[in-house]
Structures are given as structure tokens and as C-alpha cells.
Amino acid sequence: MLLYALRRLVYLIPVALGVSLLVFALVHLAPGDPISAIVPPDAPKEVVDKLKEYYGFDKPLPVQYLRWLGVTLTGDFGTSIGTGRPVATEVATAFGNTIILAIAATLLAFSLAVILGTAAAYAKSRIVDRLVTFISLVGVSVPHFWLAIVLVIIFSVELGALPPMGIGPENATGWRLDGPHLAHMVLPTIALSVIPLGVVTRTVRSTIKEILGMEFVTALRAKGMSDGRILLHVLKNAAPTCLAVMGLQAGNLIGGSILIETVFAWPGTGFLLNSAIFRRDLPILQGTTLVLAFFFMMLNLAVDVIQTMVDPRIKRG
């Protein structure tokens, strides 16, 4: 297992060097001075130059990639345009909130999805199957976006009772584990869990229902095995699939909680993006999306050996 994970863990670093180039790419391809964005219209020739040259911005692409590249492998990720701040004190403050809000969203998701595709799986009454599928489907059907916009209509403005926005009370920068703190995460933790939670409800019903009609599972019931511990073996054996779909949902919770966290005003990694983009804040931009793009690689290694700990048949090359 251990040699396994050190192969995959080998493999990523192309990956890596790929997914840093294609950052980097993406974002100077973009329409835009980033320059102009901190200087006024009217600001002298010779300003503008010593800005672009201290920010790197007068050398030629390459070699402002293979410079960025070499800083930012020690961890230094420049400052900021904007702000005039470090990169990575930013990008890793934001980060934090950001994984708070997608771990309460993921805990959510999930553990309803287990419910109730379990449920959906067993049920012999067609209405509870069909009102599952219902859910799953407008689980995947409605933009997250137009469901936090409604959440604040309805429970912020109409009934006031959630606060709209923030990260706690009194402009607060950061979460601690309190009332206040928790009422601020109800709406942004519901508006985000919805499309993981249709997802992967209709991917546990799927395959839970095909293995109930696999021939062990009947062999199980012959030899008179309760129906507890026939759920246990069928939930183990469902268990690569659904790990695989969790997986990949758990990294989009973490990459698609742009416009959420600038519905809700959350100081995550979406709310930071979304503001350097409208101030074309380069090393903000290549900062934050570099940390996100490398996380999710790191989840899908992680769910991969996850995996292969579960159920030892699978094989990998």
C-alpha cells in the first residue's frame, strides 16, 4: 500500500508541472493590464515601467514562468497587487475558510446521501423511490448560486432569522466554533450541499440497488444472515464506487464555492478569486487557483488509496 501511494504520489509530478504551466498560461491570456488596475489613468511612463519591472511583468512569458515557478516552489507566491500583502498569507487565510465551509457542506451532503439512497435502494414502495429521485434530480438541476439567492430572501429578509452573509458577527475575518459563528454557515452549508447531495444520492441508490440483485447477496439471505449485517456487506462492496463519486464532489465543493462565497460575503478562496479577477490581481489569481488545482490532485490520491484499503480486489497499474 505504502509503495502504491509513493508510485501515485510520483506520478502527480508531471501532473503538477502541467497543471502550473496551464495556471499560468490561462491567467496572463486574459484580456487586461494588470498594472492599470493599481495605477491611475494619468500615472507618469516611468511609473508604470518600475511597477512592471518589479512585479516581473516586462520580462517575456517564459522566462516570467520558469521565475515564478522557482519562487513559488519555496513557498513564496509574491504579493499581491491589490493589497500589497504576501500571496500566501492571503491564499492560506482564505483557504482555512474555505474548508471549514466545505467540510460542514460535505458532512451534510453526504451523510443525507447515504440516508437516502440507501433508503431508496431498499424501499419496496415506489412512491419513496420516486420521491428520492426526485430530490437527487433537483439536487443536480438547480444552480446553487439562484438557491443562496433565495435562502437570503426567504430566511434573511422575510423571516430574519439567519444572518445573510459574513463569516460571523461584527465583520469577522475569521471562524471560531460558537453560536453566532454557526449561524452564519446554515445558509452558505445548505446553498453549496445541494448539488453533492443530489449526486451522490443517486449514485449510492444505483449501486446499492445492482448489488441487491447479485447472487451473494441472495446466498446471504439463504443462509439466513440478519438484514443488518447483509446491509454492512452491501454498503463495503458499493463502498470503491461511491468513495470515487465522493471524491470528485468533495474537490468541486472546494473549486465551485465561487459564487456561493460571493452570495454570502465568506472570505473563502471563492470570495478571494472573484475580487482579484475584477482587479486583475495576477499573483493572487495564480496563487489561489495553483493551492485549489493542487488540493484536488492531492484529494484524488487520497480517495484512490482510500480505495484500494476498502476493497483489495481492485487493481492498479
Second form
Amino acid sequence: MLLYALRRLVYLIPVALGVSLLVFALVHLAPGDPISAIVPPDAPKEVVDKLKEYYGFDKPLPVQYLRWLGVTLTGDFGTSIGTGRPVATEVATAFGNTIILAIAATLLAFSLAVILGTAAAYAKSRIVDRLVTFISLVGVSVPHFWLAIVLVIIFSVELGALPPMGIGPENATGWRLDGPHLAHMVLPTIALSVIPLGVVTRTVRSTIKEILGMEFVTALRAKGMSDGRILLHVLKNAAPTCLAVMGLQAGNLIGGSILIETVFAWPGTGFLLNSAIFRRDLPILQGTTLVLAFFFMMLNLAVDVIQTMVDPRIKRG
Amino acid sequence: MALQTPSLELGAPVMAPAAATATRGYWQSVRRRLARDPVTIVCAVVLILIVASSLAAPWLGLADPYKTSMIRRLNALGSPGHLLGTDELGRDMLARLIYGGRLSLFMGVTPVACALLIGGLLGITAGFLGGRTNMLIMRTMDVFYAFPSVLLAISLSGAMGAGAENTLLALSLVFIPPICRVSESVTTQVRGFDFVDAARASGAPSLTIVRVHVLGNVLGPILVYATSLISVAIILAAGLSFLGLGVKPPEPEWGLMLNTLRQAIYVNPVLAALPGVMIFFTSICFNLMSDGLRAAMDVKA
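Condition change, the form predicted on its own to the form predicted together with the partner chain:
The next block holds the full complex; its first chain is the one shown before.
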């Protein structure tokens, strides 16, 4: 098992290099000179040249890439142009806030999806099945940033029940586990969970339906096993597929939370990325993208490994 | 906004030496199945109405979508002369919502069409040639797969700067890998069928095999998959505009309208939510239509 995980990790190295190349290229996709973001347009040419030399922008691109890669591998992501603080610190703080939201949304989406999907698969009446199918359709079709605004309108503007933005009470720095902070989490968590809810509900429903039609279920029924015990067998068989889909969704949720974080002014990676884009803070843009992409890769790897652990039928090829 | 790659399995392959007549039979049955599917028909009609009204907007007798009015800002729904009220600059909402369909739909459909062309070509090439070419193409795609799709779109268009062209480019790049993967997997399946071997044994050149035997069998599943991406693309394009990365003001576009109307949620909340309703409806219709097509074309997801 460990060997399998290690081998998969080795396979990731070329992909990781490709990712780093793409992230490096982000700076050079930007219009104009990368140096133009930090110097005023009327700066004398000598100053610009000095700065170019200082940052290594005068070297050929392959050399620049290797230098950047070497520095980045040591954990040095450069300095934020906007705040002057190290990019690594900024990204780490924001990442923590994003993860908190992502875990909450994943738990909410997954538990609801398992309940709804199982109910739909078991449902004798077509109404329940139709209703669940409709819910999952809405989940995958709704623009989640719009849903976030609608939630704010209903629960903050009209009802005044929940705070519309921020991570905690005013002047709060960072997240803590207490009432006011949890209240701030409710709306973003719901808004963030709709897409995974829709996708996973679909998967759970179709997987369980398929398993219910298998012969071993008929055999268990004929044997006189109670419905509850049969459900356990069914869930166990459905788990690998559902876990895999949920894992992918969880990763997308972390990368995709930028819109939700913007609506709720949640100080996570998405919010950081958004402000970096508008300040043309390219080191932050690079650092955040790189960290999120690596997290996504690792998460996908973990999902694969867990899936093969849960399901011995999958060959570890 | 989840780009999942479904493991597409082909339905019954279009198998017959006289491919032309057999194909017609298949499409006929697809059409028959579609005609008996009320949900798909309703969605298609709604979509046609949205597209047609946005294209015909100048001739519908609507107000000027760009004309601002300082004294008529944020009028409520149903106010005289403005059926759906006015936005934060006093522009007519009904006109902006209908005109907005032009850019919103264009920004959603174009990237998928581009990705279909490029990704499909790459995927079919990789699947048909196999070997090193396959390795090279598919491993390159793996790099793009290492990014969550929304992150990739935002980082790319964020680096390139705001603007509709950059959004289109970024979104096309986001959708090429999934379409390429699906195309590769169905092509690899088709390549293994006996009729391909038979054609090769009878001396048919590769291009003919691709044109007659491969394309006929893979285009259906690839198209169905691409239609399922349109709703994602529309939401993502609107999302980029919502962040200020896509279409620039004062153009009417649903995502951008949601952004600028956010300041109005305390004054006129219903108005502020309207553009999202348009995105939601369009995306639901595309999703349902894609499901209907999948069922009618017998592509298992």
C-alpha cells in the first residue's frame, strides 16, 4: 500500500514540474514588463534596468525559471508587492481560513448528499426521487455567487439573522471556535456546499440504485437479512465511488471558493487572489495559485490511495 | 463548477459496412426519442426564446440599455415605463437583461466550442495514434488537471488582465483538457472494435478510418459531453465578470450586472438578484437539455 502511494507520488513529479512551469508563465502572460507593476511609468531607465537585474528579469527565460524554481522549492515565494510581507506568510494565513470554510462545506454537502441520494435510490414513490433529482439539478445549475447574494439578502438584509460578511465580529483577526465566528460561517458554508451537494447527490443516487439491482442484494434479502443490515452492505459497496467524487469536489471547492469569499469578504485564498489581481501583485498571484494547485494534486492522490484501500477490487496497477 | 470527467461508455456502436445508411438510422432514432421527451423540448424552446430575444433585442421596442438617468436610479419592479425597474445608474433593467443575454451566452458557448474543436482534435489524435503521441498529449493535459478549474480560469485571466478576449482565452484553456480526455477515452475504445481492424486489413488509409469509422462513433459522446459543459462555462464566465475580470462596464452582461447591483441589496434586493435568475434559468435549461441528449443518444455516463 505504502509502496503504491510512493509510486503515485513519483508519477506526480513531472506533473508538478509542469504545474510550476505554468505558474511561472503566469507572470509572463501579464501585459507589459513584470517590473512595470512596481515602478512608476516615468522611472528613469537606469533604475528600471537595475531593478530588472536585481530581480533577474534580464536573464533568459529558462534561466529565470530555474532560479525561480530553486528559490520556490526552499519555501521562499518572494515578497508581496502590495504589503511588503513574505508571500508564504500571507498565503499560509489565507489558506487556513479557506480550509476551515472548505471542511465545513464538505461535511455539510457530503452528509446531506448521502442522505438525499440514498433516500432517492430507496424511494418507492416517484415524488421523492423526482424531488431529490431536482435538488441535485439545482445544485449543479445555480450560480453559487448569486446564491450567496440571495442568502445575504434573505438572512442578513431582510431577517437580520446572520452577519452578511467577514470572518468574525468587527476587528477580529483570524478564526476562533465560538458563537459569533460560527455565525459568520453559516452563509458562506451553505453557498459553498451547493455545487458538491448537487454532484455528489447524483453520484450517490445512481451508485446505490445500481448496487440495489445486484444479485447479492437479492440474495441477502432472500436470506432474510434486515433492511438496516442490507443498507450497511450497500453503503460499503457504494463508498469508494462516492468518496472519489467527493474528494474531487472538495478540491474544486477549495480552488473555487474565490467567488464566495469575495461576496462574504472571507479572508481566504480566494479573497487574497482577488485583491492580488487588482493590485497586480504577481508574486501573491503566483504563490496562491501554486499552493492551491499543489494541495489539489495531493488531495487527488490521497483520494486515489484511500479509494484503493477501501475497495480491494481496484487493482494497484 | 465541477469539471468531472465521466467515464463515458459508448452505447451500441454504429457498426455496419454501409456506414452511411446505418448512421441515418441511428440519428433517426435519436430524433424520435428527443421528440418524445417533453422536458428536453421545453428547455430547448426556452433557450431558443432567450437566444432569439437577445439577438432581436434592437427590434423589440426596448429602452436603450446604455441610457443612464440620475433621477431614476434603482426604481422598483413595475414602475411606469420600466417593467423590471432600473439599475444603479437608472438604466432600464428589462432591456439590460435581454441585451445581456448576447454577451453572457456568447462568453459561455464560445469557449466550449473552441475547446471542442481543439480538445476534440487533440483527444482523437491521441486516442487514434496511441503510443508516444498519446503520452505527450495526455501528460500535458494532466498538468492542467492539477488545477481546480475555477482557480485556473481566474489565475489565467487575472494574469492576462480584464477583458472579454482574455476571458474567452482563459475559459477555452480550462475546457480543452476535459474534452480532450473524454475524446481520447472514447476514441481508444472505438479503435479496439473489430470493424476498425477490418477496415485496416482491407487497406483503408488511416484518414479514411478516422473519418468514416472513428468520427461517426465518437462525435456523439463528445458532443453530449461538451453540451454538459456549457452551463458550467456560462456560470464561470459570469463569475469572472462578477469579479471584474471579464466584460467591462458599461456593457450589459449578467455577471457584471450582479456585481454592480450588489450595492443595491439594501435598497432594492429583488432587483439586485434578477441577473442571477437569468444565469440560473439558462444554466438549468442547458443542463436538462444535455441530460436529454445523453439519454436520446444512448451515451452512458
